[in-house]
Structure formats: structure tokens, C-alpha cells
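First, one chain by itself in C-alpha cells, the form predicted on its own.
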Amino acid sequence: MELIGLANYAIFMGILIGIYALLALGLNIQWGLTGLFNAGIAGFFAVGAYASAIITSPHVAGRVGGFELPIVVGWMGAIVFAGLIAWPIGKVCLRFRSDYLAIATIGVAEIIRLVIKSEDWLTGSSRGITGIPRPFGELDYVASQLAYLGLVIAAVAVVYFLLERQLKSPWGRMMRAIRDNEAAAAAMGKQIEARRLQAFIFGAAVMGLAGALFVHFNRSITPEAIDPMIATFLIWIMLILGGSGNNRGAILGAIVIWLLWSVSEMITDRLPTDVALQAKYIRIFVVGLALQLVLRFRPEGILPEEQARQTAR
């Protein structure tokens, strides 16, 4: 029985790793490829989650939505709505640079969070949205979990394949040129603002897809589920540790950090209650220590960008 429990937990972990790998890939488009410091990842994650929930959930009196459309339509809606929200935000915020852009995107994410918590007619406020359908939900628990894991892996594989093609295309080379030397790219006639906005929208759309996968996995969503600590700052650590500018590094970072985060939680949960509450901060320490070690001995990440690797040689 204990073995079955461990297997179920491993599947559960695999699903969450895949979802957070999508968030890391979305951030890699914005930061790794284009140099855009987006500190509001949780906001786009939430938009995708709630958009898919509203589109696919059953009708509830006093709340918009309840369209009960197919799950695939919900996922497409999550991608589209996250991209649509990113467009005006990008038009305004991308005028800023580095830390100013980070502050602006944090503010935007906080506005989205407050709207989610307060607008009962749209998001159900603190009660959230329940009754969200789940693919393969009619199967037995283990079979359902395995099938959903396969679905998440397929989504990560498709996004990875498309991003790799874009990375190696003229568009990808142009984005790296803008990131590395904006003045030179502008002198060559490149439309800097338009290209940055494209990357910001594409990255947000991938984050929206991650939110949709998350909400259908949980079958419900509340404001507390969108934790900036996990859905923003942990994603940054995943990308930095794995290797910014490298899609494989983003996925590897998600695997390493989420394993550290979850295994340390399992260990602290076995401690006495009064000690366990304080020991949970060890998780933050362990993740921070891992990041410091990587920055000290391999600042470009575990799997650095191909260009950085070639330069180092």
C-alpha cells in the first residue's frame, strides 16, 4: 500500500512539474530570449486558470459564465485571454526597463489578484469556481492521474517543439540580437517595441495554458491557489537555475526546484506539529541555497544557452 501511495504521489508530482515547466518556458520567451523582466507571472497564470474555468464550468446563479463548453475550448480560451490581457499591459509596461518593468508587472499581477478576490459576479471571489470538468475524470483514480500526466507531458512537448523552431528561426535570432544589443538591432531597422511586445504576448499565452492545465487538474480554483511565491518567484528560480535562454534548461530547472520544494515539504510534514510549522521555512532556505550554489559555480545555469556555451569555449 505504501508503494502504491508513493507511485500516486510521483504521478501527482509529475503533473505539477509539467505545469510549472510550461510557466518556465513562457518566462524563457520573455526573459531568456528577449530580456523582459516579468515579475507578474502569477497574474497571467491566474487569467488562464479563471478563463478556462469560466468557459467550461456549469452555470451558477449570479456569476458570469457557466457555458459548459468542451475542455479544449477552455484551454484555447485561456491562451487567447492571457494573450489579450498581455497586449495592453505590454503596450504600457514595456516602455520601462529592468527593475522598473519588474515593479510595473508586480503591480499588474496584484491588480489581477484583487479583481479575482473581489469580483463575485466574475470569479466567485473568495469562494472561487468549482465543478470544473477534468479530462479522463470518469476513469479510476490512478488511471485518471496517469492519463492526465500523459496529457501534460504532451502539452509540454508540443510547446517545447514549437519554441525550439522559433528559437532557431530568423525571428529567434532577431530577438536575441535585440536582447544583446538593442541599439545595433535598431540601427539595422528592426522594430524593437513591436518585437518585444510579441515576445511578451507569446510568453503570457504559454503561462495562460499552464493555468488552464492547473485548474482542470484541481477541478476548482480559489484566489489562494494563485500564490505569487510559487507562481512567480519560484518560476524565476527554476529558469535561472536551469539555464536562461535554453528551453531544456527551463524544463530541467522546473524538475530540480519542484523536487527540492516538495521533498523538503514531505520531510518537514513528518516532524511534530509545533516544529513542522517553523521547519517549513527550510524549504525556502534549501531552494535559495541551491540557487546560490548554481550562481556561484555555474552562473549561466545548469544547461546554459547554446551561444553562451560556445563563447565559454
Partner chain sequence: MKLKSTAALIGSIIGASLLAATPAHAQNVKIGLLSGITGPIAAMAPPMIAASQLAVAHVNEQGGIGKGGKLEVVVGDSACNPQNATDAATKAVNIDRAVGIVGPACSGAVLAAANSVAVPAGALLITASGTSPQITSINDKDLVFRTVPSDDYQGRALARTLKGRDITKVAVAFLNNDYGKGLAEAFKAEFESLGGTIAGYSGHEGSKASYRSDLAELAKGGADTLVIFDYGDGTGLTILRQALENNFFKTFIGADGMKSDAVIRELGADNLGTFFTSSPVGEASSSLESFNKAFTAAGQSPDAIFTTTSYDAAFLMALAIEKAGGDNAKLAESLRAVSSAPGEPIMAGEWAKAKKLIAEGKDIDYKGAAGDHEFDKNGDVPGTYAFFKVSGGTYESLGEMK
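What would the structure be for the form predicted in complex with its partner chain, given that what you showed me was the form predicted on its own?
Chain only, nothing else included.
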């Protein structure tokens, strides 16, 4: 019984890690590859989540939706809508650089969150959307969790494979060139603005897919899920710790941070009750500490970017 429990827990963690790995991969396109400081991950995650929820959920009076289309259409919709919304945002915001871009994107994510929280007709506002179908949801607990894990792994694998292809292609080299020396890349005739926008939209679309995977897993979505702490900053920590610029690093970062986040609670729970309650805050501290240690002793992350390593030698 204990082993089955552990296995169930591991499957659940696998699903969430997969979802976070997708977010980290999306951020890796924007930051790792192109150098865009996007601090509005939660916004694109939310757009994807709500797009898929609206496309696939049953009708509710006073809210758009009731399309009840297949889940695959919902996922496609999530990718498309997250990408679409990234286009005007990118058009406006990408003229800023580094920390200014971060401030602008935080603002954008906050606008998206407030719109979602207030617009009844679109998102059900603070009550959210429920009754969202889950693939393989009619199976029993373990089988349905396993099947969903399979889906998530497949999604991560496909995205990873495509990204690796992109990274090794001339496009990937061009993006690195733009990131590392914009003036030189421009002198080589590269269209800086357009390429940066491309990477921004591409990354946002991957984040949208992660959002879609998340809502079908929970069968519901409320604005509480797009808290910046859990849907933006945690992902930044994952990417920086894992190694920005390296897709395997992004996935590894998601694994390490989520394990720290989840397993540290099990350790603090062994303490006496009064202390254990206060110790719940420790995991926030532990994650911060891990980030500090990595930044201090291994600023390039656990798995550094491959090309950077070659040039360093």
C-alpha cells in the first residue's frame, strides 16, 4: 500500500514537473536564447489555460463558451491564443531592454490577471471555470493519473525535440548572435526587431500549452492559479538554477525546484505540530537559498549553455 501511495505521489509530481518544465522551456526561448527578460509568464500561462477551458467546457449562462470541442482543439487554441496575445504585447514592450522590459511585462501579466478576475462574460471572473473535461478522466485514479503523465511527458518531449532542432539550426545561431551582440547581428543584415518578436511569441505559445495542460489536469481554473509567485518567479528560479540557454537545464531546474518545494514540506511535517506550521514557510526560504547558492557558486546554472562552455575553454 505504501509503495502504491509513493508511486501515486511520484506520478502527480511528474505531471506538475512536466507542466513547469514546459513553462521553463518557453522562458528559455525568450531569455536563454534571445535575452528577453519576460517577467509576465503568469499572463501567458493564464491565457492558455483560460483559452483551452473556454473552448472545451460546457455552457454556463452569462459566459461565452459552451463549445465543448475536443481537448486537442483546446490545446491548439491555447497555443494560438497565447501566441496571438503575445504579438501586440511584444510589439509594444520589446522596444524596452532588460529590466525595463521586465517591469513592462510584469505590468502586462497583472493586467491580464485583473481582466480575468473581473470579466464575468469571458472568464467567470473570480469564480473561475469548472467542469472542464480531462483526458482519460473516466479511468480509475491511478490509471487516469498515469495516462495524464504520459500525455504531459509526450508534450514535453515534442516541445523539447522541436526546440533542440531550432536551437541547432541557423535560426538558433542567429538568435544567439542577436542576444550576444545586437549591433554585429544587425550589421550582418539580421532583422533584430522581427526576430526578437518571433522568439517572444514562440515562447509565449509554449507557456500557453503549459496552461492548457494545467487546467485539464485540475478540471477547473480560478484566478488564484495565476499568482505571480507560483506562476512567474518560481519558473525564473527553475531556469536560472537549471541553466539558462540549455533546454535540458530548464527541465532539470523544474525537477529540482519542484522536488525542493514539495518534498521539503514532508520533512518539516515530521517536526512537532506547532513548529511544523511555522516551518511551512521554510520551503520558500529553501528555494530562495538554493537560488542564492547557485548564483554565488555556479552562476551559469547546473547545466550551462553548451556553446558558452566551448568559448570559455
